[in-house]
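Next up: just one chain, as structure tokens, the form predicted alone.
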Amino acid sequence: MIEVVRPGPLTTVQDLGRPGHAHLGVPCSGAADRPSLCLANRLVGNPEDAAGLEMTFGGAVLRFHRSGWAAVTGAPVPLRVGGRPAAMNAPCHVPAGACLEVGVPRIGVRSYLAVRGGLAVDPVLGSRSTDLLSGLGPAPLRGGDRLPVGRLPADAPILVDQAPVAPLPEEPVLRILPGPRDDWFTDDALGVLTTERYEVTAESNRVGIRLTGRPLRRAREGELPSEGMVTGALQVPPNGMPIIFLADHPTTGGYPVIAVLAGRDLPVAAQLRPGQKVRFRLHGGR
């Protein structure tokens, strides 16, 4: 069992999400930054799609009741485990009563915990993710809450103790392919995107990344009919200024859509914290 001492701004549940469910109006969420996530789960030995925590600015202590193993990845961060120093990327041992505090990224947003055995919280629609737009799993912590923890084999091993890590970009440049709506925008707009740099905005969340900067001039007016949404997409609302979708976006939109992220890019997008320059270019250099 791990008691939640102090949540932090936003601590939340998170797996791999609940794929399959759009049709019915369920986004997938699951960690917002899931690489991150799955490499906390390899470090204790766990599934990658074991349930852990993403700490939105960090802030987070807790407290182990049974001693176990834990890591921390993502956002990098402080951590102190029973009042000791604690390295990030890399499984530490909690022993039974001591406390495990997180500090504040100074880069990056979401960092991850991972604890072995994975979180044992009653799942929903087959994932124990939080959904901050559906309000499907468990709420977010608060302090005093209790989470219980699952159990492995005795024979999952922990094979590592060091993961090496790439630093989070200042700046970073996210690849987008055009489309599915570029031709509701100007001849230039793409050219706009992929030369302006935008500034992250404090009301972006886990739904989006809302950004400011150049707008981007729509060619025609009105809206669409409403169409299925995926992560990564760039909505662009009449104000002119692109919504990046997140884990828990909307499953369907009537907002025209001008480019997609690429893949590989969501996990940088997901570390995005209000005031950052981010820049865009298309995929494949054109």
The other form holds:
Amino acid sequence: MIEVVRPGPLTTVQDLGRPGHAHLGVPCSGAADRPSLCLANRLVGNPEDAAGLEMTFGGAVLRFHRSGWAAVTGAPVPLRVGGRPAAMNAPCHVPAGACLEVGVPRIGVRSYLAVRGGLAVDPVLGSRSTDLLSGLGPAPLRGGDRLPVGRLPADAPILVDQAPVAPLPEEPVLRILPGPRDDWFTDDALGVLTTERYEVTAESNRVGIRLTGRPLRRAREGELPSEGMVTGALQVPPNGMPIIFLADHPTTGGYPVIAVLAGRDLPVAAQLRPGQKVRFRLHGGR
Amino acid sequence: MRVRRAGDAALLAEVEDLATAHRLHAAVRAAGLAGIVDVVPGERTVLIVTDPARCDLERVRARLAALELPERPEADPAPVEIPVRYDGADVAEVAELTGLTAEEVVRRHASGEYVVAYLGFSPGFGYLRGLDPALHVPRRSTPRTFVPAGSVAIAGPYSAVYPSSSPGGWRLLGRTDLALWDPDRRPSPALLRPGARVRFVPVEGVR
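With the form predicted alone done, generate the form predicted in complex with its partner chain in the same format.
Let's see the whole complex now, leading with the same chain.
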């Protein structure tokens, strides 16, 4: 069992979410930066879809009541285990009674912690993820919370000492595929989107990254009949400022989507922090 | 039917109306195509989200074009009946906005034949089509910070029941004790599904 000594600014339990219920109004949710959670799980011998922690701006202090293996990935943070420095992207052993202390990232936003065995909080609709839009899943962590840890077969191996991970880009260029509603915008809108820089605002969260910059103008008035929305959609409300939908985005919406991020760039977007600049370019081979 | 790309893992099929969207939604589910993660109907669309590791989007597109749509999307045509106490905070205001009496607002709302167009906003929140055009009123200019679960409400061409307590800007006509959302309910936690028919049944306290 793991005791939350300090949760940090926002720490939630995340796995790979609850896909398959979008027609009932249930967001997919799950880790915003999925490859980072999957890597953390592999490093401790877990299945990739085991539940871990998503720490927004780090800051968590966790006491392990039983000894265990943990790994932290995603936004780079200083780590200490029992007071000694430990490495990111590597399995580390936490002795019984010791604390794992997570510092604050200087680049990126979301760091992931996997524990060998996975976090065994009660699932809702097949997932342990906290969905901040709908309120499904466990509440964000608070000081004093106790998290049960699951069990793995004894022969599930820990195979890697340290995973090489590419650094997060300072000013990412995200690839987009136009549509499905690029025809709702003026002819130059996609050109504007792919030449201007946009800035990430402080209103960004797990639902979406709100950008500010040169507005994208609509070519037609009126409301789009509500339609299904995908993760990575660049939805454009009437003020012309695009929002990139992340894991907890609403399942349907009535603002047109000018373009959708290439799936591979979603984890990059999930690490964008307020104040950071971002650019977009057309994904080849549409 | 026009099929648009929605990124590298999803297709958005556009159809002429809501009924066709529901028939296509049912047909895509019945076809059991491999690698389909989510099928989400909208007002005039069906979004098909795939796992790109498990299927080829162009193949899904070809299968979509060849699908035969069922005559009737729902196997069970019996409407969902929702008992309502019409004591909502906005009945008088809706009466004022529409020029109807409060009794007439309630009578018209309760006599409608509704269809769940699609779900969204929150788990189990169905946007119901079939509201009497005389009751089409705009949302409140300032949303309430708290609308209790079970609130029966209207806004624009829609009626809905709030499945859980949340902020909300719709006009409140009444309340139901029926659970619109129950995560432990099987087979579906949501009482309403896209394409289902709905009737509101007034219970004691009708004004």
